[in-house]
Amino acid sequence: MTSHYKSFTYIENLHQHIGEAVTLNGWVFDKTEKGKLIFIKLRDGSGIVQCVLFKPNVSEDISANAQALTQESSVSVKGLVRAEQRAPGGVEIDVQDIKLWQVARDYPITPKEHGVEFLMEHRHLWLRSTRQHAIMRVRAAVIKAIRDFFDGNGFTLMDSPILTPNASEGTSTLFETQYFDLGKAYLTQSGQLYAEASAMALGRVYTFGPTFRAEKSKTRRHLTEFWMVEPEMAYFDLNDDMDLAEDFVEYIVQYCLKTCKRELAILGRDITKLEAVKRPFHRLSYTEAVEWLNANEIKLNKRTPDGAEVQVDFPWGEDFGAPQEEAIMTQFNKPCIIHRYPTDVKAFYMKRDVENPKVVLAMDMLAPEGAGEIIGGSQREDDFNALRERVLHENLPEHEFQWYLDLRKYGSVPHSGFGLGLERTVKWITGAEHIREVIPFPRMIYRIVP
C-alpha cells in the first residue's frame, strides 16, 4: 500500500527515498554523542534507523533539542536520506530539524539485565524492546498466514460465541459468570461445537478467536487466555483432517520464512530447522508411540499407594504429558502426528474407530525442538445415538447439548476438524523460551495485569 497521503515516512520505506528530505516520527531507541556529532537511533514500529546530527549544520535550538533526548522520548526528525551500507537497512538520516513531542524521564527498562517479574510488571513498556517487537511481528505474520490459507482454500470465517452455556470439552476447567436471570455462563474453551453447526451450513468453515482455560498450570506452554483457530469440514474423515493439518502448518512456517527474515535474524532463530518443515510429516499411532517409549526406556513417574514415587513402563491407556511428547520428538526434525488415542483420555465428541472401539479417531500434531502439541483434532461422532450415549456417560446435561445432538438428526455426515494454538505455534517458530513472550498481554494463573 502506498503512503502518498502521509505527511511523514515510515522507516521501512526509507530505501525508496534515498537522496530525498523526509520526516520521521518515532521514539528514541538510543542516543550517543561524539564531539560535534550526535547519533540518534530512532524507532517507529516499522524499523530502526540511525539519525546523524552534525552540530555546525543546525541551529543551537535544534542541537539543544537533540541533546535533550532520552530513551523513549517521542520526536519528529526531518533529514536527508543517505545510502550507508554499514547502517541497518542500508540508510542513514542526515538530520536537518528535530521537534520534541515529549522528553521521557527515568524510563524504567534500561539496557541492563532485568528479572522476568520486573519485565512482566512493565509489559506495556517491554513490548517496545527489539526482541519483543520482532516476536510480535512474527505473531502478526502467523495470523495473516492463517487467514490467507483458509480464505484462499474455500473456507468461510464463522465466529463462535465466547459466552457459552456449557463446556465444549466436558471438563471443569471453566471460567464462569452469572448471565442475567438465566443462570451460569462460561467463557469458551473452544469454538468447535458451534463451528460444527456452521460446517453443516457452509461445508468448510473456520473460527478464530480467544479461548479460555481455568487450568492451574504454570508450565512454559500454558496461558489462561489464548487464541485458537479451528477449521471444521463436512465430509472429511481423519485422514483428510491430518492431510489438511500438514498443509496448513507447512504453509504457516514457509510464509514466516519468506516474510520474517529480519525478525527471525534478530531473534537468532536457526532457520534451517524451520526450512525442514515440509510435507510429508511423520505419523505414529498412539500404540506405536507407546511401544517406542517403552523400547527406549522412557519411564513414567507414578506414586504407589503408600506415597512412594516409582518409575514404570508407560502403560497403554495413559495420556501423554510433556515429557513423553518431547521424548517422542527427539527422533524427528519436523512435526509428527500421533493418531488414534484411547477413548477414555479424549473428548466425548470424538468418533470411535469402528475397527477398534478402544480408540477414537483423534490426532495431535507435535512440533519438534521441545515445542510440544500445537494441534489437536479428530473426526467427530456423527451418529446421534452414539453421541447421546457419550454425553450421558460423561454426565453432561443433555438438554444443554440438545442443539448439538440435533446436528446428527438432520442430514448428519462424516466431518472432522482441529484446533491450532496460535501462541504455541508462535513460540515454536520464534524459538521463544516461554509462552508469555508471544502474546501482547499474557494472562496466567498468577497474573492479570497490566
Ligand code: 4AD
Contents of the next structure:
Amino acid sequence: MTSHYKSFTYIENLHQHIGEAVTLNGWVFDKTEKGKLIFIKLRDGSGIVQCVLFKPNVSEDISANAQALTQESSVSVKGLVRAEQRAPGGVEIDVQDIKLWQVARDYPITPKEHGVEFLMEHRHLWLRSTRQHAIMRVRAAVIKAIRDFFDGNGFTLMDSPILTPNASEGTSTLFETQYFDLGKAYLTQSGQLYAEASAMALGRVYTFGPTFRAEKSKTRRHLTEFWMVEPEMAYFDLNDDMDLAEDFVEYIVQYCLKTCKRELAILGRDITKLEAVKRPFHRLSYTEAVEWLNANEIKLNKRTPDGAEVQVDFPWGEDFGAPQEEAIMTQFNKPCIIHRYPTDVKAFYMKRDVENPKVVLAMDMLAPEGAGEIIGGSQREDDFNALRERVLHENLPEHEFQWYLDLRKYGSVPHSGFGLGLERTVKWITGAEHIREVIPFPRMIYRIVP
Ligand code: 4AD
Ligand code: MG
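Moving from the form predicted alone, what structure would you give for the form predicted in complex with the ligand?
Now the full complex is given, and it begins with the chain already shown.
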C-alpha cells in the first residue's frame, strides 16, 4: 500500500506527466480572464504553472470556483498536462476540476512595489514571492553543499551547545540570560571551543548551527542570529586550513551553479562571476594588504581629538573595516585570503607566528563583488602556558576555561579551523543586497517580529 502523500504531483515534476491527468495542490499566484478562458497561475512551492480553464469544458460550479479565486487563495486543480513550448516550465494544465480550500481576502502583498519595512513586517507572507523563494532554494543548496563537502571528506558532525557559560569571540557582543542557580549563561557566538575538544576526539569535525552576536552594527552584512559552519582539524596548520577553506568555498559555489540555474536566473545573477570562483584563490598577508592600501593612497578617515575629520595612511596594527576590505577586493574577481593579522585585533585563542609574534596565524576570506568577509579562522594556540597567559591577559575567567586549557595538557597537537557565515555566503552567491533577505526570519537589532 502506498501512502496517500506519495500520490501527490508537484509542478517541478510535471514534464514527467505529459498527457496524464494530475491533481496539483497550491495557491493562486495570479488570475486573468479572457472571454471563455480563465488563466490561473498556480504555485505549489516547487514551481509555477499556468492552468487554463475553458468554460464550455467544465460545469458552472467549477467555472464559478475559478472566478472566485483571488491572489493566494488555496486550491487543488485537476487537469491534463499538455506540453507547451512557450510556457516557462514547458507545460500547461487544461483544467478539469477545481477544489477551493480557502478564498484569500485582501492579500497584503500585491504585484505593486512595497517598501522594505512593509515587506519585513510581512516576512511570513513575503517568503511566497518568486524572488524570496529563489533565495531560500539557494540557501538550502548552500547548506546541502556544506554538509556534503564535510560528510564526504571524512569529517564528523559534532553539535556544540548554544547556551554557554562564557564568551569565545570577546565579551562585547553577548546575549545573556539567567541560568537557574548557576549564574549567567550566554548564547554562543561560535561553536569553536567545543569543536576543538571534539577534534581531539574525532580528528576532523564540523559544527553547524545558529550563533548569536549582540552586535550594534546596523549594516547590510550583520544579523544578531546567523548560522555558522565551523570545521576543526587536528594536525592542520594555517596553510592546511587555508587550502581546505579554498576547496570548500569552490565546492559550494560550483555546486550552486550546477543545481540552482533556475533560481540564479530568477535572481538575475551574473553567473560568469561565480564561474570564476575556482582555486587557487588570492592570498595576501595583512602586512602586504596594508602596503597595498598605502601604495594606492586608500586613506583612513580619522577624527582628531578636536573632532576634525582627517585622512591618514592606514596604520599597521589597526583592523580592517568594510571600506578597506572592499578596496582590497577591487583587484580581484575571486576570493582572497588575508592572513597573519596583528595579535591585538584578533581573538585570544589564535596562535602567534613564531617568525613574528606581533601577528597571529589568522586568516579571513574575503569574497568579491563587495560581499566582504565570509570566513574567519586560524591555527589555534596549542601551548598550555601561552594560552593561559592569553586567557589571563584578556581578563577571561580562568576557571571557566579550565576544560579548554585541559586540551593543551593531554596530548596537545597543532590544530586549526575556521567559521563560514552561511548568510554572508548566500548573500554573495545570490547577489542579494541585504543580509535580511537570505534567512527566513531575520533577527536584527531593530527587528524580532515576525
Ligand atoms: O570571524 P568570526 O567572528 O569567527 C569566529 O567566530 C571563529 N570562532 C570561527 C572559527 O574559527 N571557528 O565569524 C566567522 C564568520 C564571519 O567570517 C562571517 O562570515 C560570519 O561568521 N559572521 C556574521 N554573519 C552575519 N552576521 C554577523 N553579525 C556575523 N558575524 C560573523
Ligand atoms: Mg571575523
